[in-house]
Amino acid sequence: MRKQLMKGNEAIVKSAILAGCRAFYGYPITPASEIAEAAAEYMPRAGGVFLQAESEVAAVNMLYGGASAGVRCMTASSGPGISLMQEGISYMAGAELPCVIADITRGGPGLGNIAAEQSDYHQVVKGGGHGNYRTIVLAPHSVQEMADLTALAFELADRYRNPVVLLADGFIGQMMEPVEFPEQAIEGQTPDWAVTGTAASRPNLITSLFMDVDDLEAHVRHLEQKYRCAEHLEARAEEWQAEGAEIVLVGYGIVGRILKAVTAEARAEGINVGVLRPITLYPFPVSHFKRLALRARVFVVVEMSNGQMLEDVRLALDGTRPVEFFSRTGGNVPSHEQVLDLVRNLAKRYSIAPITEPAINIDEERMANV
């Protein structure tokens, strides 16, 4: 199949249609408003349902609504618009319903402006809704993840019963890439727990209101289960150059591009640098960092936002090895050369002696892994 040219926003509602998706509840935002129109455009075309709320909380309820009916569905946001709905997220995780949201994510706090950040992490991936609940969480850094990860996507909110978050900055969701479809579409299938309006579905109820202490209590343990099984199993992230690396940098979305570029530069200058790209913010990939970590002498996490992800890396090294940050913030994007300054400094600090491998060719190397 060919490959096509389009924006991340647009193939992700492509790819949503292709893995079985016939419903999208929504309300334009910028930087994610591409999303709501191709929806509006490719939905009603594959036998499916474009709604435009009155609002994100309205939206968030029509996802409720149609998750209950067993159809896979989904919606659309940004930064405030993610806010509204959160409420309505934290009743499909305690209602063990699947669907997905696509996070474009714009700067705030508060209206913050338009440009691409990285400042919702905390509120997606540690649940910004009330309650003991989780949100499955994937980062694409490139058009062709936006397409792949939201496949993935709807197989992993089917698999848990609960709702999987694709949070991507601005940047990816705006550029223009070339993307591969597979070439068969998947036909969802009604599940047995769906309120459907038969007969057959007539016992099944859908809620996450328990009033007895000890029924919400044991709801809760069964949820923590679901979340610790996905611990074990989804975790993934992209190591690039990090096999031996003593300087590990950090990042996610288009942060990890900008690392890539500075790995290039910095091993041709003999510093034994190399990338750790998490793609699922959780289940955050531990283990990936701590057999790094057997090897590394320092991490350095780079973040569009005031170090959200940061946490969640300390967690994850637990004080086996220093970590260093660096950030822009309000829509600012760390240039490679900010960065690679920041390794060269490093190198010298933690005395790290010089390589003499072949330098690398970035170009070639992003060929050969797409």
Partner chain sequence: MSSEQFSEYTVVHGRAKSFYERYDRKPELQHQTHFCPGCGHGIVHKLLARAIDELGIQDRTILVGPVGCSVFTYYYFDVGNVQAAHGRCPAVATAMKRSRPAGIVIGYQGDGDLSAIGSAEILHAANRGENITIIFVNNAIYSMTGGQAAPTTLLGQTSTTTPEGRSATTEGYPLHVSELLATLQGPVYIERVGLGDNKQIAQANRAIHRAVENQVKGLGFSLIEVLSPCPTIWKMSAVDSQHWVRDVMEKTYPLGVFCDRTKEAQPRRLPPEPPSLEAIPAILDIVNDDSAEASSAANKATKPIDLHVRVAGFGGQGVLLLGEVLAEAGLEAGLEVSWLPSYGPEMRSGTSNCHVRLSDETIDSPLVTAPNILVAMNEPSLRKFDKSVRPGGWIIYNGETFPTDCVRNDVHVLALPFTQIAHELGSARAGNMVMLGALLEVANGLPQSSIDAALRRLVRNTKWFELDELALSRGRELFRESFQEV
Second form
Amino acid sequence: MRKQLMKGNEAIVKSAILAGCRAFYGYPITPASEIAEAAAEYMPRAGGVFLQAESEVAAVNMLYGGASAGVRCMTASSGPGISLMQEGISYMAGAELPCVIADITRGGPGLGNIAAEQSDYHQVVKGGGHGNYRTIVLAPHSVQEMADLTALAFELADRYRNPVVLLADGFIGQMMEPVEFPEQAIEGQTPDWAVTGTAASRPNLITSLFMDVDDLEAHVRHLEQKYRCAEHLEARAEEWQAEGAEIVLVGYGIVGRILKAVTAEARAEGINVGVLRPITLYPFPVSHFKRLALRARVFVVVEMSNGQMLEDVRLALDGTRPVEFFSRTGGNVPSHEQVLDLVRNLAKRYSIAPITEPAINIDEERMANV
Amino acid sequence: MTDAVKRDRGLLKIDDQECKGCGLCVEACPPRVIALGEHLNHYGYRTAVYAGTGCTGCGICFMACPEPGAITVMRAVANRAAAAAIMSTGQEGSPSCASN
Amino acid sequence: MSSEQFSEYTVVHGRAKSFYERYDRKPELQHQTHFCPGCGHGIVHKLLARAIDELGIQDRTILVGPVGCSVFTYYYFDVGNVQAAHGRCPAVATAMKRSRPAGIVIGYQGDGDLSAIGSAEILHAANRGENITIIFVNNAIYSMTGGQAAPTTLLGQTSTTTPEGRSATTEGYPLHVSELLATLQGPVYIERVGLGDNKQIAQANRAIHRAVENQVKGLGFSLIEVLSPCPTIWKMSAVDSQHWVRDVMEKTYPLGVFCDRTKEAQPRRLPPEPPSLEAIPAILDIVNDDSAEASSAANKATKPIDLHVRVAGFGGQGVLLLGEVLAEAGLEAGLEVSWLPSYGPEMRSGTSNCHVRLSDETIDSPLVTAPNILVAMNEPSLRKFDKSVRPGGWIIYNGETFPTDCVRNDVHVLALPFTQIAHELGSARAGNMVMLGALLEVANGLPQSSIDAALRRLVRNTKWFELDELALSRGRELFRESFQEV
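Having seen the form predicted alone, could you now give me the structure of the form predicted together with its partner chain?
Below is the whole assembly, all chains and molecules, this chain first.
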């Protein structure tokens, strides 16, 4: 299929429909509205449902209904809207309903602004709603990944019967890059647990209510089991010139792109630096950190938040390596130059020996598995 | 018919394990043939009891009762064929409603 | 039970088929409901189960349960069951019906659920005229949570949160949901019934049957409000609470039909068959474009390219389109490309800018903080970005003269009144394309055919396409003229 220049927000919808998604419930919010607009255009043509709800609260509960009916369905929003959706996300995790939620983040707290920030990390990766649950979180850093990870999100949502969040920033959503889609559309299968208004599904029940304390505990343990399983099987990260790097830059989404540019220049200056870019934020790719820590002297977390992923990096490294932090917020983007300066300073401070040969990028192969 | 006693048109069956003794059926019954019994059931409720005669089979007590199966109302029929006819209309609704 | 037959008597009223015989989902006392003695919910459950039986829709029925005393609808109803969050039943039901239109979706809600926390969801589902049925049980109080005031609590009625009785000045007036929803054009049937005596119950039975039947016929949104006793919270006997419904509650909430459009409503049809999977890529506009493939060999870039372009100007000057044509041409030429706009209100007014990258290699960052070409469409844009241009880079500036205080020795400058030039060509709006023409001379390596293909894809109007082509070649000429003179 020919590569097409396309906005990330549009790529999500096309990829979703190819992945069998046949219902979109949303509410407008900058910078995610193009997703709803594209869904309004394409979903009915593909035989699916598009509905603009009266609020994000209604939208996420429509998702609950659509998922209960066994249909692959999705919504999209941004920070303030995701805050409102937390109720439904908790219910869906509790009732074990699959769905995909695209969060195209913006600045906060409160109304914040509409510029790109990465400050939804806590509310999305750490839960945000009530109860013992997790959401699987995927963080694309290009338009191609917006498409690929959307398809993956539907797969994971069904596999784990759990909401999956696509956490992207306004840049990735608004940016146009060439994107290639799979040749074949997939048909979403109606799961046997769904309530579809048929004789076969009549005995089915969708609920997150377990009145008996032991029943609820058993349910919580069951959910936990699924999350442990996901932690073993689904953690993904990209290592970019990170093999043997003594300074490891860590960032996701648009920051990952900036860190790659910084790495190219820093290596040209002889600084032994590489990038570790988490692709799944939950499950967090802990094993990548542990492995790179064998060689790395210092990890540098760069975030467009006040240090939300930073906590997970520290937990992953468990005190074995120092973690430096650089952040911009409010919609400011860490500039290439700022991060490069930081890397130069750290190279001096940690007396990093200059690299003699240019590193070979062997890590792209690892990406092939994603 | 050679029966010496005239039969009631209706007959009540009350499930004393399901009845909670709220008394709504007692209040609802037009011929006043239901009362609350003296005995406590398994759960500690004084349940409704049928007086034994006088039921018209109107079904009003059934509609007033909050429990799905605490009351069963029966109606006297001449023969089995008539019973079947009542069963098919009374329980299944009219065919026109069910067709869609 | 229904098959039970005595020699002389036959069952005419017994447990509905749509109820389970035994409540296996209930943790204990599986022979009884969890409702208090005399609770109205039990009666409403029975009326609803009866309607489902009578309409022969048990297999098709999806019951969406609420939060509140009737949260356990799935203990009792032998139908497809979904339990919704507090107040969200209409949203859940909406989506289920939309995706499963052959199902009969019935929402069951209490007055706290529907009239307080779920007031937005019910209003909009009703207004959309969703083809669903809502059974709204109004007992004027929050029962399950222990008797707090609801929007439906009567004036003067005491509750745990209105210990002195509800006062209009502090808690407002009882909310008349049926009357309120009847003002909308969406619903087809709204009726308020009561459980206050035998006659009222008989009418409730008819109304609930009708509301479900409306959906079976595809007529649209129906809601039945049922005034229902709560002996426990009202602290009355079952019989007294029944009378209170009739004698007191009904005065605030008159019974009757508030909206009936069933006669004029057009039955909805099931949606058409969805398109085949094979048709999906074409629907999404992502199928192979053979003509583009065939021509692409000729469009390949003729030399290595690594462009970091920043385009800036006022909204309406064509900033984003210039960038998009450049990126699309790069893609056509087989390069890696990215295009990143400034977005939000900036897009709608005031300044606008975009970042464009074209490269033979994978593009690391799509953000262009140090451009090698800056296209500045006005002076403020020039002043905002001129210092960021890399040494050896280019500034293409839309202005007669280049501001002297912006002059740098280490960058090239092409300053011309591009808008004026475009105006002379036919429209000032083509100024962006004259500038792009000059840029392409600087970038030098993208074949004209790749530009043509990009422009054809993005500018569908023939008149504008021709003008833009003209503007592009004028831009190229101007560049050559300017730098031959140097």
